[in-house]
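One chain comes next, on its own, written as structure tokens: the form predicted on its own.
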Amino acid sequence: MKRLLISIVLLFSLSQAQDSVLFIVPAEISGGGATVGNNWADGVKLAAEHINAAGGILGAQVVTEVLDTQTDPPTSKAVIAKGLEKNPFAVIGPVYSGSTIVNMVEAERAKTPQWVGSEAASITQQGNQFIFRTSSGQNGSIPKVTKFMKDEGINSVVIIYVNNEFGQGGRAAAVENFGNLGIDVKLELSTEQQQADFTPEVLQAIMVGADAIFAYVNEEESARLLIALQQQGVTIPVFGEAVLLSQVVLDLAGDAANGVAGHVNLTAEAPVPAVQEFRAAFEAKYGYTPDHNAMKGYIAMFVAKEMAERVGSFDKLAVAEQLHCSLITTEDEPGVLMDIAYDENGDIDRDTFLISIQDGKQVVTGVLPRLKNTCADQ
């Protein structure tokens, strides 16, 4: 009688079993940020693709639906609360911060983990339990470039940012940082999403007579940024971060990225076997090299992936807590490419890179290992 209801059980619980499990995934599919979010989602659909090829999460085949944001905050609030009507398993996306800071109560409200590529401090300093990142944000990047601006000797900088929530934040972020360094802000430019013309903040920063230039807007002005401080024939060194050495802002800018450096969280050109495997996955798959953005879809959904696996289930609660001070090593999953370590903010900790542009390539000039200092290493 025993075996009879062990196995009654067991027929039961197989036939509650998932067969799919459903990710909403809200980017930037047009707008200003189209090719951020074009890449993002890219990254997703092909770790989906590997997945289900591997079995799927627990036996489930993973199923996206793409969302476009059109890269306007109150669209992105939107179409995250039509998405959760259908009940998904997580969030995936999406990257400006400002759709982030507006949409990502929306999943906290449904209790559905959001996994974005936003990197403004103030996205995890809300006390959201459901928000996790994919890369670092600029709490933890923008003292590392800061650092490594002091170390290549320069004593005063101008900073060129954008006018949004992820300019503003980068801009705090690197007043602080430069003054605990001891460098000297002579001058700080405020510019427009999807602003044409830099010439007028260039002019500007040539009269200072600063070290260098910190730019911190988004890719295609970045782009728009390097091709006038070129037409102007600035060659005072220009400093930024992922966005500013990004693949995307290469392909716009050409020759006139040549000699912009900076810090990156992740990297195609990562000498790193894992992430050469990923990009020759993406390269075949999609036909054009993935910037980081893409790579941060693609670590999102193994992420995702990994925390199931480890409740033992689709509990978006108990996944929500599980990852939380959590470690992540390749060994435990190797799609998310590199280790991770989660704090208590959802915050990460991974090892970053120090990035030259050399004729018109990201080339890897150093490694900054992980920090260790989270409560996953406690």
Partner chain sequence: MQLQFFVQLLVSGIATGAIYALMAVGFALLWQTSGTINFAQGEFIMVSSFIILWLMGLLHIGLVPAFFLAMFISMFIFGFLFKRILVDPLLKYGDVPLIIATIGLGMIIRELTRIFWGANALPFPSLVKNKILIFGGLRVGTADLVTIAVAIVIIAALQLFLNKTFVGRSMEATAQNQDVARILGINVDRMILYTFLINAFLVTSAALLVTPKLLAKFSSGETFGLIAFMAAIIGGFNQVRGALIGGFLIGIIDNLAKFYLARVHLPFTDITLNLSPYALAIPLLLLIGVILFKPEGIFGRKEERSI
Given for the second form:
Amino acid sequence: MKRLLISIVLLFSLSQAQDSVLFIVPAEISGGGATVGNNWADGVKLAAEHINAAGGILGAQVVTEVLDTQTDPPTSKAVIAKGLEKNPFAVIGPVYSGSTIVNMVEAERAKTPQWVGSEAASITQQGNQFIFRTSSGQNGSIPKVTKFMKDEGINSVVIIYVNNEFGQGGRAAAVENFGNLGIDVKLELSTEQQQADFTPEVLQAIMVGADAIFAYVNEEESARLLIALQQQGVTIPVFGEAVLLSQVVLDLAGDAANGVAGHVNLTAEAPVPAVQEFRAAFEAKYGYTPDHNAMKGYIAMFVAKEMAERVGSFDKLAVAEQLHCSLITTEDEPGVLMDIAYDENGDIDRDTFLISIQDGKQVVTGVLPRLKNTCADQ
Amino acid sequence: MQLQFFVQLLVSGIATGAIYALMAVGFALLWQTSGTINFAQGEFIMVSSFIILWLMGLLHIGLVPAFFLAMFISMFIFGFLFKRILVDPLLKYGDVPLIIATIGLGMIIRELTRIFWGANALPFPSLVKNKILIFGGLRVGTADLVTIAVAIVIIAALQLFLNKTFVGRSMEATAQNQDVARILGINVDRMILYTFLINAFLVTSAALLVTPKLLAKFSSGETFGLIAFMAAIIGGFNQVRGALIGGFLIGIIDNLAKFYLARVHLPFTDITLNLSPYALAIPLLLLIGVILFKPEGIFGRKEERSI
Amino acid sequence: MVAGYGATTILNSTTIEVHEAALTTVIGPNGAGKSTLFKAIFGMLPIREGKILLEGQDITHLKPLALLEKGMAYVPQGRNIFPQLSVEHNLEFGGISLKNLQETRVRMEKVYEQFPILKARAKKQAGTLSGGEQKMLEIGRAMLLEPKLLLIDEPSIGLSPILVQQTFDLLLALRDRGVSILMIEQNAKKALGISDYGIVLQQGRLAMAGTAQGILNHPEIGHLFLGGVVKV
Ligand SMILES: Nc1ncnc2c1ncn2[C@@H]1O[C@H](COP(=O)(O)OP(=O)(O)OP(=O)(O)O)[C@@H](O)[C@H]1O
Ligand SMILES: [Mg+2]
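Can you now output the form predicted in complex with the partner chain? The one shown was the form predicted on its own.
And the full complex, kicking off with our chain again.
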């Protein structure tokens, strides 16, 4: 009798397993990166819902298991290691570069593809064949902002960056590109993750009298920085990247964000129909405007789906191999929202946007077309 | 030029310090009158800002009425109930169980806040729309000025209450020597309750002033609690004035240190180092110095109690 | 009565009597429970067994405020002022049980007449007073109530001989005005010398009671203060 019961349970779980495919979703659900991680996880969950509604992947229903990294690198490593014991098809997340740097070895060891929202340059420079970005890394996007700043007539700049993997990578790329463009970096200010008050930095920046501020800190810190700039009455222009220009920062900083400009990989304001459809669905489900991280999480799921379908199975090794140097167009898979090309390292190439903040809203001021310089287009 | 920045830093340091002072004074008051070291102080502040936001949304009222309502709620929960349910039953077992209980309470408040209001930071309205005033070469934001003014009015009112009214003096007496206060017929228990209510009022005020700049976030209580604790130790645990000055000191030192450490020029070289990441060490060094050399706090007095 | 701290018993079936309008001094070795006795009488410690009567009225479990209202005042051992409050505000607390600030102010003036030094220092922080002045302040604060019964614990401690004499004179003057005084003193000889009655406490029990003269002349009293035990 006991045996029979056990076999029934086993059979049941086995049949379940065949009908579903597991994605583990490490994300910054709590801790300093909570805003980011929840956007990411919500994007992933929405994608899973859409995929399942359309019949799943290769007939299997998508199951997502969100794992809270607490915005803590060692915790992220631990939860991923634990999650990998369940033999998921893919790891979707996390976002914080500092976490990804330490946890990506786990997925690599388990030969499981991992899509991350992280942008630190070093992530794709270590020969890891299982790591994939969902937005261009700093090496891809920072040259675009700095070029934009040069075009705007900026000749000197103060860099305010956050002292973590993400900020240091951004700072290094920015310094290099400003140098190439002949923009004088008058001052570099390092700030802390979870820093509360940015007044001293702001006053430093005014004192050196640069043409512009280039801000490269995380979401909540970006908002606090903008509020501090406004409180000190700073009028010099502020430039930045996806984070600074994200919806979250706009919501938090209110009118302190007006006038900020820069370049983003993705934006819910993108004049692209698929993006607008995604945004509407997201807002209907969660009641807030998705930021770029929500879009990245959503896209990651559809890239994984497309690759499983191209390979024809949930063969993780084959998926990872195949994705390098692949182009996925919106005709192949509308869920990727915009054509996306992967290079041999897991970096991507996609259309990007120039943005400025007006009346508390992102306004797209230009579209920078895909560079088509990766192996996917050769 | 240099002086102008110094003054500007000073002003914003005073604004931050004034808020820290509010956090620290209540913390010190609780300690003095009831021996409670409240490690949930930071969470009281943090959750007060969420209560204000919640009331604004729920009742469609402005910031100021929401603040006053929140103040009563906070007085009831973090004043009256906190004392009756947690402090009174535990205090007779000494300091340690109560310390542990307040740490636990802080964690519970943090988690509940996360569950009810989410992990994301929320924007928080400020009392005034910031305008930049220019005095000579000095630029000062009205936000900072209003923060300083409100904090100073609250602190002055508290000082007047403590010194100029009989009830206030009875509270001071209770803080200075509880046994003697009891012998003289002071209703010690009621005086202690008053300090809990005052603390609740102070944390709500601190929340009102600090959150527009730092955003409402479930995890920010940890920093606030640490600051209140540090300010109280640095200034002197056993004196309201000590905690007050401790709060201002941390606000100002923190600002100045970050600013001046950002570009430290090594003498005889052209090397300039950015030591601002280590700015936090300065209040910490001060704290360690105080603990080692003047454990009663810079402005505190040595305990002398008998009976 | 039986009383003590927490589970420990210090006063074990201690019975004493205080005479009206007389000065009664309690003596006994360190740790005998003298101060504990006062705390128990004044409602600062729970009384587990026994009764305390004031003019025949049961006051056993009354709180300090009620006792103050009944005309008792207590000046504990050591420093009992609020060092950071002014002398004036310290004195003011003597009148809490009157529940009448006007009346308190009137009586404060009377205390100032007795202790002009307190008036001179009225606005100063009490902590800046000398030890003797602080004791004056405490006694003045207790006198403000014009109590029927004054409990005073080691008033002479830390005072110069002149001040000790002044303090004793003050207590005698109070007694002459009809106040009953129960005093604890280390300086047994001197204290009993001016007292009407004496009580010897030893290990929480009454060892001896009687007129001050009788106790002073008791053959075993000297023995007691050399650390021995009195056999009664
Ligand atoms: N607060 C307290 N908690 C516990 N035990 C106490 C406390 N106060 C006093 N004791 C103990 O009670 C006993 C009696 O102390 P008490 O102070 O009454 O002595 P005393 O006769 O006044 O001595 P002294 O002459 O030194 O003032 C001592 O053993 C003392 O250790
Ligand atoms: Mg004694």
